[in-house]
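One chain comes next, on its own, written out as structure tokens in the form predicted alone.
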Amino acid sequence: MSTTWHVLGAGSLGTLWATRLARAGVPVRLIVRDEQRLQAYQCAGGLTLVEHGEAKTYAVPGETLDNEEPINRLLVACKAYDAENAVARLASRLAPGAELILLQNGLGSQDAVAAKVPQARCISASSTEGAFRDGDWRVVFAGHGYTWLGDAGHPVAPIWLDDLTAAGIPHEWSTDILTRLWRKLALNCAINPLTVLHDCRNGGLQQHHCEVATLCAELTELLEQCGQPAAAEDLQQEVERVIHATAANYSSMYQDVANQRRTEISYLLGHVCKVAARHQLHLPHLHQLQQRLIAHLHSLGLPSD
């Protein structure tokens, strides 16, 4: 019998990884955080993944945080700024040995999570798959992509990517994950908080050439500073090829600003901002567009956190 996955956080990317690991057979629960969303979870009957316009449910079992089972393996895909406190209200039930998949965006709270669990192995993944949720419960298959998975403290595969594979998730083992997610990182700053200050999907940055050129310009810099050149390397083009290549999409921070959720500011632009201050690096459009963007969030009641 394979272990259980248990997948923590129902968002866009938890729900799309826990509903194609169920219709693999792979077995998978979903952790909520009460009493009143696992009832409500339970009314809905499952989660429900639509691909290709045809939407089909999987009557996943959910559970609270408050459970005593013991988690072996944990899919950490709630949002970043929860993802610490979450992990730490489980921590007592991660058994020896227990593995977390961390798929949060940024950088930051990966090692604030493998600080709360000492015991476990922390695993960080980059992802490109594109998803969105239409509903409660109910996630859109919107772009294949792929994740790309690593521990830079142990660089041994795991047996259980077999279990990706059986899902049909594409991924691959990186032993250098931390160039993926600098890059990652890069990508997300110059691109999402752009978005969110003109108003526009990916590709209306078209228009904006010449501020997403310095952004990149700047951001090369700071990686090369925090050594980490192969994440520098023709920066500029990567991100004017996902600015190409993803036009019609919204960005997620545009999504987040879009329906007045909290956003993931501090672990894009605030720890570039942050790291680049530790580096005594002076980046100001870097730093004038976090400010930008705290000035815009405060104009809307949204937290710049």
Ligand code: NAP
Given for the second form:
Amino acid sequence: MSTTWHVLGAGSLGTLWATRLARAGVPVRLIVRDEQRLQAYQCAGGLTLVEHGEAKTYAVPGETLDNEEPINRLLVACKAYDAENAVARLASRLAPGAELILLQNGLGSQDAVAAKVPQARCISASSTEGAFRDGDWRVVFAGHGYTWLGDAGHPVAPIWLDDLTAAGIPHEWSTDILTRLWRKLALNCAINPLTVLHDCRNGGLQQHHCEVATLCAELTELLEQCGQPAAAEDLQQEVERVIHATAANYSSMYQDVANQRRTEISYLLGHVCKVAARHQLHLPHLHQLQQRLIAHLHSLGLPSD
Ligand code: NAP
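Starting from the form predicted alone, produce the coordinates for the form predicted in complex with the named molecule.
Whole complex next, starting from this chain.
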């Protein structure tokens, strides 16, 4: 019998993973916040994945954070700002040798989670898959992509990657996951806040070439100073490529703000500014971008952390 995957968070990515694992016959359990959410989930009868316009429901068993069964493998699929507290509530349930897979965007939450569960192995992931919720317990698979997984402290790949292969989750074990996470973070910082402030799609930033270039120069300096030179290589070129290739898309931060949702700013631009301060680097444009974004979020009544 293979090890059960506990999935923490029934949102977009949690559902995308849980349904594909369940479809492949891999044992999965879903962890929701509380008894009320569990009842709502049980009434819905399972998690629904909409793929190529076709909806299929999978009766993944659910439980709350307070269940007492031990956890051997935990997919953490909540937002970066929820991960640390949610995992802390599960710490006592982790079996010896437990492994956590952290799907959070940006940086900062991975270390915060790892500090709460020093007895467990924490594996970070960086994904280009895209999904969104079009109803409670229901997710649309919007963009096929790839997920890189890695453990900065331990380069050996876990055997359960076979479960991902069986589930048709495209993935690769990465021995330089930190470089990937930093690169993605830098791309995000050069693009997402500006799309919010200029109220535009990614392609709209072609009109703000100089502003983008200035941010890329500061991000490159930061990456080089904090021991991530590979993540800095040709950053501006890649940012421009992404802006062009995704010109018609709205960035994730733009969508969060447009939908009046809390953003992950603290783990994106906020993390970059914090690391710059730690290295005593003067990066005025990134700092100013953070101040403008915070003021904008406040003006909309949204949290800025
Ligand atoms: P999401 O749709 O907002 O889902 C997060 C889920 O976590 C929600 O269902 C929420 O429950 C649940 N949650 C939060 N705290 C919890 C707790 N204490 N106990 C149980 N459940 C809890 O978020 P997402 O879009 O899947 O994003 C997850 C992470 O993946 C983010 O860091 C995001 O940046 C990253 N990511 C997302 C995508 C994508 O396409 N969506 C792509 C790449 C990376 P409620 O429903 O009860 O609030």
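Between two forms, the rigid core is defined as the largest C-alpha subset superposing within 1.5 Å. All values reported here derive from a predicted model rather than from experimental measurement. Positions refer to the first chain, counted from 1.
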item	value
Core superposition between these two forms, C-alpha change of Cys210 at least 2 Å	yes
Large Cα move at Arg121 between these two forms, threshold 2 Å, rigid core	no
